[in-house]
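Single chain ahead, written as structure tokens, the form predicted on its own.
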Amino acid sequence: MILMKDIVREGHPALRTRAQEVTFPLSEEDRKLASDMLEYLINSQDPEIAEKYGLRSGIGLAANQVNSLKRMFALHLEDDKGELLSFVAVNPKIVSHSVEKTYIPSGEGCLSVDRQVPGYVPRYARITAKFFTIDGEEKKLRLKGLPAIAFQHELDHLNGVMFYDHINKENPFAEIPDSCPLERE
């Protein structure tokens, strides 16, 4: 079971290297890190068991956030319809996007960053997301919303890139052309 112990913070190289693609068929060691990042998504959502074992609640986790260097990631959130979205995306790559821009007004957080980072990160607004589940069968998901930003957020993740390098140095909080913010109900 993935604790916060097991979760590398800011500083971390891992954070700051590109993951290697994964080859099929899946090694036990692969298939046991995606149910274990997908195991830790669902336990921190649970109030009594993240109060348990102390976890901070994310809907995403990456694989390098766990300092394994493969490319995958876990997404646990619902969607805008309030329909589940939980998979381990292998190998995920964006193949489309919108124009139109959004962003979380409250700004991103992240399970490897352990303070507040004020300011807007552009996201693509809709996108189209091909990857492999972690039997190797090949899925095409169009998302919107939350689930597009946390995908785009993971992805980030498995190319060294952290949510915060997206926000304006000089202004934070500038105006993102092209956007409308991330409505929460």
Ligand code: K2U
The other form holds:
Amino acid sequence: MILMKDIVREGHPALRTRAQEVTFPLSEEDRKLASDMLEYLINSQDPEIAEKYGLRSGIGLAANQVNSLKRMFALHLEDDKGELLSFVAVNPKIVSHSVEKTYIPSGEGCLSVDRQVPGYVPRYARITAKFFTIDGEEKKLRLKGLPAIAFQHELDHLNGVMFYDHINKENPFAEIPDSCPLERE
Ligand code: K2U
Ligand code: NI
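Structure of the form predicted together with the named molecule (previous: the form predicted on its own):
Below: every chain and molecule of the assembly, starting with the one above.
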């Protein structure tokens, strides 16, 4: 199972390296990595397991964060209708997005960043995402709200981008044009 010791932190070159496309069929190693990443998120959201193993809760995890430069990430969260979104996205892309932006009023965090970095992180409010499942099936999803934000946060990781790269350096809480803050649950 993936533990916090397996998650690389700021300063590790993997977080600033573009991950490479994965070829199908996935190798056994890649299938295990995908399964381990999703398992981490599930474990991290189980209070007993998270406590027992000292896991930080996460709704997304990208391969770069476990020092693997493959274009895949796991997401495990509920959407605003309470539907569970739980999958590993392979070779993910955003194929279209809204002009409107969104952001989390309290800012974003990251399992690879052991500090608070205050400020608004502008994200597209709605996206159409395309990716492959670990079995090579192409999926197309329209996402909004926290799922859309999480997808963009994880896709950034595959491109060596950290959430704070998007924060306004002069004024971290400057109003974001044409944006609407994420509604609290
Ligand atoms: O990639 C990661 O480090 C996991 C991130 C993903 C994420 C950050 C901000 C906004 C969306 C996704 C977080 O650790 S997941 C923790 C979390 C939990 C609930 C809501 C937001 C962030
Ligand atoms: Ni992150």
